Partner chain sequence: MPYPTEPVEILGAWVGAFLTIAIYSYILYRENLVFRFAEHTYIAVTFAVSIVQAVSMIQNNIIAPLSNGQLTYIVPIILGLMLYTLPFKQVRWMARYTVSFLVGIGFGVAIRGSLTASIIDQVLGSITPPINGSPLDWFNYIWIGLGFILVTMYFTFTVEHKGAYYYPTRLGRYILMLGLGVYFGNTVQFRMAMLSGRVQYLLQVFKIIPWP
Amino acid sequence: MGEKSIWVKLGELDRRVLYWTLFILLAVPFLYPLGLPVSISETTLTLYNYIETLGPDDVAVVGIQAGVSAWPEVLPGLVAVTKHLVSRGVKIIFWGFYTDVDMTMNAIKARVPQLKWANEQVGSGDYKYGVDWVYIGLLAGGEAAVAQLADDLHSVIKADKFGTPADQIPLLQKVHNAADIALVVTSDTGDYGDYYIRQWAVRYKTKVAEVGIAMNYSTFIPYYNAGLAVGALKGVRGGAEYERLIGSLGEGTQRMDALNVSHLLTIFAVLLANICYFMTRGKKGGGG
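Please give only the structure of this chain, in the form predicted on its own.
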């Protein structure tokens, strides 16, 4: 029996070689984002274009209604949108309805260097806490609280996360109800996007955008098509798209690169297996 052909040898390749190849290829994007091509969705571009119209006289709310478990999907988009708002000079109010909202706020702050607590501010490029941005912390009350915030912000918010009274915070002194807010960015794993649409977009015509898990994207599209939402990011892919638009590749791009690399390897393996099969079909023993 002659020596085995190259096709037989490839067909008999130990599967552990593929596992190790996949492990190495998945590690590469997390060491250095590859920036593999990602098409930009209409809902992502619409949100980007709207924020491009905002400036220092506008105020945005970033509502964190997604827990730590959803970070892989929602955190890249939250960070990218926050970076864009900061680059436009938009004032930002952060709050959330999840008990671990502090952890998500700290994660955003760690990735957006301009956001500094009052005792951390050292440079002119910092967003001044209380003037340019403020963190309210955890809120409770579900849709009833979302509706009350729209009607009278100060009836719900008496102080920021650190106990400073709302009437002593310059940014909050400018905001009284939903009519004073140019954009709500809601990050969801549940129904809070619906709450903001019903209580802010329908009643006050406030622009609302969704930065949620991919599963929520399809349920938010009808609002977008009806003109009630100004945009939506589809999970981690939406985050990667937004990173591309603002020219700041981050964790969304890394995760999409890893997904794309794994898919490419799978396609290659399937093609190689079929080629090996057809090249050795009918050859007994696989001899050369």
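C-alpha atoms forming the largest set that superposes within 1.5 Å between two forms make up the rigid core. All figures in this text were calculated on a predicted structure; none of them were measured in a lab. Numbering follows the first chain given and starts at 1. First, how it differs from the form predicted in complex with its partner chain.
After superposition on the rigid core, the Cα of Tyr50 moves by less than 2 Å between these two forms. Relative to the superposed core, Val28 undergoes a C-alpha shift of no less than 2 Å between these two forms.
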Contents of the next structure:
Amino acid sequence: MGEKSIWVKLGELDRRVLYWTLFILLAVPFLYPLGLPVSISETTLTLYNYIETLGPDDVAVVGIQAGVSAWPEVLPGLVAVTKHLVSRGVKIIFWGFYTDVDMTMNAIKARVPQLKWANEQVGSGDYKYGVDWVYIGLLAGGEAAVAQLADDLHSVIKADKFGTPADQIPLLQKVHNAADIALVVTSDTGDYGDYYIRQWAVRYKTKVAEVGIAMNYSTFIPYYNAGLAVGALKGVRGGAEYERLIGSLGEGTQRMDALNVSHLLTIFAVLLANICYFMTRGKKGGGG
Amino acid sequence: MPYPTEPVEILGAWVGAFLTIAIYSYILYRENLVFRFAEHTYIAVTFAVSIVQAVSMIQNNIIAPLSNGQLTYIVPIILGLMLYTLPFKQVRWMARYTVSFLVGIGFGVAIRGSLTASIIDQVLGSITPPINGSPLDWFNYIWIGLGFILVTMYFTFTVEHKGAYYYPTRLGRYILMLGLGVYFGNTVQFRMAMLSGRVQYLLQVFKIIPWP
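Switching forms now, from the form predicted on its own to the form predicted in complex with its partner chain, please provide the structure.
So here's everything in the complex, that chain up top.
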């Protein structure tokens, strides 16, 4: 048997070598930030511009339909948008349709210190629980529940996360249906963006924006082009863009460098695999 | 935020780091006992969290109103219990009523906004020319129209894809592959972002970079 050529050897490279390379390369930008440029997408800018028009008389809903596993993608965007809403004084109702929604709520709250629970000291500029913001917790029922929330919020929400009846929460007394909501920010890994578009945007003309994973972006864009959505953040990149817009660089910006490095490695691996394939195609023991 | 100082929080951070490494040991090394342990722990914890959340939700949204005299809330409880008859052959017909109820509600609710959201507004958005748009907007406008026609031709199976139909359907197939490639690219980007999140977390727990 003759010795294998370099192309055959590269083509047979143990995949763990690539995984280790990726794992190590991803760590480098966190240690030595590269500061690669991130341009602002139109869909991010339109959401930012819309929130700029809102004020203390407006109420926004932040629907958390992404689990903890999607934090690297959606949390930077969720935090940045929440910070922006808080800076505008917009009242916020948080709820979620994902079982670990409590953990995501806690993560947002830890990163937006103005949000105070009922038992916490409220200072100047802070958000008082029940008055400026409220957390409903987990909801169930899929699209039927989303539709019913649009028609009659109080028929679905009987109490907040802590069991306080809805009629004793000042913020919830102000809202009755989707027409009272100025913006819905939906963060999901599945179909909830579609639900809010169908049940809130179409029927009540409520502004809907997506802060989802990158995979959802291409399916949500047709809604944006059709004028049914006010904006959309594309995964961690959208989060990084929004952090730049509000002037509060955070985890999204940090992670973008790592993401760019990972893309470069992916492109390199795809090119190398194709070159190896074509160099060995038709040869004995080769790829073709 | 500062690095956790409470013992429970520190323990939580380190357990998270250990489980992350344990899970990634599958692709960085091979299947092993530590990976299996982490995998089973993950499933068990997810299940436990779901149970706690479900009980809490039923308590707040069903039991509380029911105990306040709102007797109509007995209906969802009965429908829910009927689902549990599925494993028993003699009475599993009862579950069909719950399933048909769920399917009926789901279909009825979804159809309400679908026509506008998924067809009318999207067609209008696609056929409306970007009068004051940039050259890129015009390219997108033509691309969407052309792509729609060619991909639809590709999926027309009542006419054989040869002769005058050969090149348009071939092009439609390439456009379709391009679209699927974009979806796949987005999927890869999502997984990379998740991996970068875990790498960042490990560096934070080991105090190599600041805690978020």
